[in-house]
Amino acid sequence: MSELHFPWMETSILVPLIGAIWMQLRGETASAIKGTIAICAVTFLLTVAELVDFVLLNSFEAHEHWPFMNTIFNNEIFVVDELSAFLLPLGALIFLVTVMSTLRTKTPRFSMKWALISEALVLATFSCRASWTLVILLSISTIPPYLELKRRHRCTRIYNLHMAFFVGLLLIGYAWLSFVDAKSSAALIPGALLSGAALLRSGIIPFHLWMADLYEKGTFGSALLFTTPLVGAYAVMRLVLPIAPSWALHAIAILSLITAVYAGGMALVQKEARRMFCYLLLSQSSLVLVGLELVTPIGLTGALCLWISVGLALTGFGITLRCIEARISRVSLADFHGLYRQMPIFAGFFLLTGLASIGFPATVGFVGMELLIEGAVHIYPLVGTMVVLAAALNGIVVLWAYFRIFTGRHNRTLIPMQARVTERIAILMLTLLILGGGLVPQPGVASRYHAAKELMRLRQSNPITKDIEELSEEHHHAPSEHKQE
C-alpha cells in the first residue's frame, strides 16, 4: 500500500482536537469565534493537501506512516481512499463554512468547543475503514447533540431513543460479524443489523423523526454539522456494501426512494423555513442511498457526485437559512418577508445553492443527479420516474421557498442585514467550488468514476455478492456503457 508523504489525516484530526483544548482553558467568549475560524481553516488546508499528496501517487488508497499513531491503531484503521480522499476536505469545509457564518451574538448558544471536537470526530471517522474503531467513533459522535439539548433545557426523548437504538444494532450487528465469517450466508444477519443502524442514523423513513425533533429543538449550526456530511451514508460504504447481497441492496434502495419522494412532499407543505430545510436534506440525501444501492457503475458513481454535490449545495443553502435567522429570527413560511433588497447577496446565494441542490445546468449537482437518474433507469424504469419526481418536488420547494422569503413587499429594518466579511468569504468559496464542479466536472466524475469500479471490484470479491455480476450482465447490460468505459 502506497503512503503519503505527511502524516496528514493525523495531523487534521488533532488540530480541532487542540483547539477544543485550547477553547476549554481560554474560555468560549464572543471573540473565541476568531480563533475556531483559523483552526477550522488550517484543518480545511491540511485536507486540502491530503487530497492533492494522495492524487499524485496515483493510488486507490494510501496510509500514513506515523511511529505514534502505529502504536495505538492498526496500520489498516486509517485509511485514505478514492472514497475518503475528496470526503475529507467535504467535511472539513462544512465545519469552516458554518463557523465563519456564526455571529457573535449566537455564541453562547452554538458551542465552539464541541463543534471542533465534532470536526475531528467526523474526520477521524471519514478516514476509518470498517473496523471496531469506525463503530466506536460513529457512537460517540451521537453524543455532541445530545449535551446541546440538554444545555438548553430541551427535551431528549425522541433524539435519545433513535441515537440509542442506532448504537445497539451498530455495537450488536459488528459483534455478530466479528463471529462469523463475513463471506458466509452466516453474516445476513449481522447485515441486516448494520443496514437497520445505517438507515437510522439517515433518517430513513420510519426512522426520520428524530432529524426533524434535532431541527427543531437544537441550534441551526449543530444540526447542519451533524447532518450534513452524511456519515450515514458513509457507514453504508463501509459496514453494509462490501456483505450485503443485491436483493438487501436494492430493498434498501427502495425504502431511499419512498423517503426521498415523501420528504419532498413533506418539505413542500411546510411553514418554517427550518422544517422546511430538513426535509429538504433528507430527501437529497436520501437520493444519494438510492445511488449507492444501485450496485451498477453508472448508478454508484451517479451517487458518489452526488453526494459532494449535496453536502456542498446544503450546505450551504442551510447557512443562508442560518444568517437570515440570525438576523431576524426563526423564518415562518407562511408570509412574503421581502427581503431581497436588503440582502441581495444571501438571496443570490440562496437560489444558486437551492437550484445546485437538486443538479440545476453548470452546477455541481448537474452530472451527478443525471448519472443517478441513467443508473436507476437500467436498474427500474419506475425508479428512474421516481428520482426525477423527487427532484421536481425539491425544485419546487427551492422557488417556493425563495419569493416567501425574498419577494413580497419590502420591509424597513433598524439592524443592519448586509452579508458580514466572514459570510461574504464562504459564500464566495462555496460558490465557486459550485460554479467550477458545474463548468468542469471531468476530474471529479473520473475520479468518482474510478472509485465506483473499485468498490464494486472489491464487493465482487465477497461470494455472496458475486450474483451481482450475473444479475447486472443478465439484466441490466448496457452496450453504451461499456462504450463510455
Second form
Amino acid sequence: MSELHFPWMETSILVPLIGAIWMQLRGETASAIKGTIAICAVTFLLTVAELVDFVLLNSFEAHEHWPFMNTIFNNEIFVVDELSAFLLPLGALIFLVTVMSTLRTKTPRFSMKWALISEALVLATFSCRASWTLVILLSISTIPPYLELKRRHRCTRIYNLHMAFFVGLLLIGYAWLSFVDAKSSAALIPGALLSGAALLRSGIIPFHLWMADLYEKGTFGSALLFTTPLVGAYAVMRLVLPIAPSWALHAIAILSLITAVYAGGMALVQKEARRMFCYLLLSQSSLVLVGLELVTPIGLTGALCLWISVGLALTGFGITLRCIEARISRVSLADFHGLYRQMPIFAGFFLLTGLASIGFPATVGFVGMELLIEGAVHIYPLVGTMVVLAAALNGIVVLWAYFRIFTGRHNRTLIPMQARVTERIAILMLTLLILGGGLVPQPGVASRYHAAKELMRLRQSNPITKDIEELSEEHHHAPSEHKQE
Amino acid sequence: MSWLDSTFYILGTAVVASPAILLALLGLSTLVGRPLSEASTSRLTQAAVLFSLIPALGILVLMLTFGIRYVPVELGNWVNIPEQEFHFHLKFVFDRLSIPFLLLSCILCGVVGEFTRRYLHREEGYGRFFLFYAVFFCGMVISSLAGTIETLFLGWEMVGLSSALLVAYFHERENPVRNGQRVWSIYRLSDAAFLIAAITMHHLTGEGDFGGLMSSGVWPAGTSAINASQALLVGSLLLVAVAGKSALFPFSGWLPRAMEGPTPSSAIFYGALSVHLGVYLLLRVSPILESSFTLKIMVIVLGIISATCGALMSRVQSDIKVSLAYASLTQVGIIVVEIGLGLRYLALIHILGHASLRTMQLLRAPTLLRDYNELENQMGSRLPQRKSIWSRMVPGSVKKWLYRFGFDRGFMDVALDKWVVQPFISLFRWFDRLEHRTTDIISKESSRESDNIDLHPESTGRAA
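After the form predicted on its own, can we look at the form predicted together with the partner chain?
Entire complex below, previous chain first.
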C-alpha cells in the first residue's frame, strides 16, 4: 500500500480536537468564532493537502506516513482511498463554511467546542474503512447532538430512540459479522442488521422522524453538521456494500427511492423553512443512496458525484437559510417576506445552491444526476422515472422557497441585513466550487468513476455479491446489442 | 480539415460562445457584487446578439453558396466515460430546421433587448432582467442548435428557469411571483417528461445524437430508429413535454399569466419565442411521429383541442395581452396539427411568420389601445361591431356557455388545481399530520415547536 508524505489525516483530526480543548480552557466567548474559523481553515487545508498528496501518488489507497495511531494500536486505522479522499475535504469544508456563517449572537446556542469535536469525529470516520474503529466512531458521533438537545432542555426521546436503535444494530451487526465468514450466506443476517443501522442513520422512511425532529429542536448549525456530510451513506458504502447481495441492495434502493419522492412531496407542504430544508436534504441524500445501491459502474459514479454535489450545494443552501434565520428568526413559508432588497447576495446564493442541489445545468450536480438516472434506467426503467420525479418535485420546492423568502412584497428594514465578510467568503468559496465543478466536470467524474470501478472490484471478490456484476455487465452491453440488431 | 470546415467551426463556435460569454460576464459581475452600468449591460447585450446573429448568417450564406444542408459543429465531450459508452457530447447542428429558428431567436431577443433598454431605464431590476435575459438567450441558442438530446435538454432547462424568473420579474408583488411559480411547476413537469423520454430513447437506441435517433438522413429526411410501440411511448412523453413548454391543452394557463412581467419584453419572450420551443422539439423529432399512427393522431387531436380552446378564449378576454396570448395558442395549436399531418416545412414557415407577426402585435398593443380610445372619443360613440355568422347560428345558451368557458380560460387551471394539485397536497398534508401525531406520541408532548414559534417577524420594528 502506498504511503502519504505526511500524516495528514491524523493531523487534520488532531487539530480540531486540540482546538476543542483550547476552547474548553478558554471558554466559548463571542470572540471564539475567529479562533474556530482559523482552526477549521487549517483543518480544511490539511485535508486538501491530503487529497493533493493522494492524487499525486496515483494509487487506489494509501496509509499515513509516521502512523502514530498504528504504533499505539498496532493496527492500520486510518487509510485513505479514492472513495474517501474527496470526502475528507468535503467534510472539512462543510464545517468551515458553517462556522464562518455563524453570527456572534449565536455563540450561546451553537457550541464551537462541540462543532470542533464533531468535525474531528467526521474526519476520523471518513478516514476509516470497515472496522471496529468505524463502528465506534459512528456510534460516538451521535453524542454531540444529544448533548446539545439536553443543554437546550428539549425532548430527546425521538432522537434517543432512533440513535439507540442505530447504535444497537450497528454494534450487534458488526459483532455478528466478526464471528461469521463475510463471504458466506451466514453474513446475510448481520448484513441486514448493518443495513438497518445505515438506513436509520440516513433517515430512510419510516426511520426519518429523528431528522425532522433534530432540525426542529436542535440548532440549525448542529443539525446541518450532523446531516450534510452524509455519514449514513458512508456507512452503507463501507459496511453494507461489500457484503450485501444484489437483491438486498436493490430492495434498499427502492426504499431510498420511495424516500426521495416522499420527502420531495413533504418538502412542498411544509410551512417552515427548516423543515422544508430537512425534507429537501432527505430527498436528495436518498438519491445518493439509490445510486450507491444500484451498484452499476454508472450508477455508482453518479451517486459518488451526487454525494459531492449534495454536500456542497445543500450545505450552501442550508447556511443561507441559517443566515436569514439568524437575522429574522424562524422563517415561515406560509407567506411572502420580500427580503431580496435587503439581502441580494443571499438571494442569489440561495437560488444557485438550491438549483445546484437539484442538478441544474452548469452546476456541480448536473452530471451526477444524469449519470444516476442513466444508471437507474439500466436496472429498472421505472426507477429512473422516479428519480426524475423526485428531482422535479425538489426543483419546485427550491423556487417556491426562493419566492416565499425573497419576493412577494415590499419589505423595508432600517437595519443592515447584508452578508458579513466571513459569510461572503464562505458563499464565494462554495459558489466557485459549485460552478467550477459544473462547468468542468470531467476530472471529478473520471476520478469518481475510477473509485466506483474499484468498489465494484472489491464486491467481485465476495462470492455472495458477485451476481450483480454479471447483471451490470449484461445491462452494460444491452444498448450496444440493441444497436447491432 | 478544409478551410470551409474550419470556417464553419469558427463561426459555429462564435454563435454558441457569444451568449455564453454574455451570461458569464453579467453573472460574474453580479456574483462579486460589482454590477455593470446600464450602458455597459446594454452594449454587451447588443454585442452578444450581433456576434451570434452575424456568424449564423455567415453560415447560412456559406451553406447556400456551397449547397451544404448539414453542418455539425462538435465542441468535444463535456463528460466522457469511454468504458461505459457514456458521453455528454457537445454537438451543435446547423440545418434547415435549426438555422431559421436560431435566426428568429437572435432577432427577437435583439428586439426585446433594444426595447427593454429604454423602458427599464433607471429601474432597480435592470441588471437582474438582463441577467435572466442572458440565461434565456443562451438557452434559446443552445436549444435551437442542439445536435444531441442532452444538449437540447440543457438549453431547455435554461429557458425554463429564466422564463419563470422573468415572469416573476416584478417580484415585490405577489401576483407575478405566483405566476412565476406556476410557470416553473409546469415547466418542471414537462422537463421531467422530456428527460424520461430522452433517457428512454437513449436506452432504446444507445444514441443521444439526433442523427442516430433518426437513423439516417438530415432533417426532415430522417427515419425513426425505433419501432411503432417504442415511438408511441417516447412520443407520448415528448408530447407532455411539448404541451407544457408550448402551453398546449391542458397547460395553457401559464401563458396568459406570463404576460404580467415587464411587457412587452416578456410578452415577446413567451408569446413569440418560448411558446414555440415545444413545437420546435416536435419538429426536431418529427420522424418519430411517422413511426406510429396512434401518436400522429394524438398530436393532431392535441393541436385541434388547443387551437379551438385558444380561439374561444382569445375572443372573450378583457385584457389585450391575454387575448394575444390565447391567439398565439390558437396558432401554436394549428402548427401542432400541421406537424401531426407531416407538413414540416409549412409548420416551420408558420412558426417564423407567426412569431414575427405576434411580436409586432405585442409591441403595438399598448399604443393600439390608446389609438382605439382616441378614435372612439372623436366619434363620440363605440366603433361598430360586425356580427359574425356564428353569432346568429349558435343558440343563446350555447353562446353563454362558450363565453363562460372562454372567459374562465377553459377552467383548465381550476381543473388542474382541483384534480392534480389538491389531491397531491392533501395526501402529503395527511402524511405530515400522521408524522406529527407519531412524533407527539413518542415525545409524549407537542413535538413540533415551529408551530408555536412566532415565525417570520420581519417587519421593521421586530427584525433582529
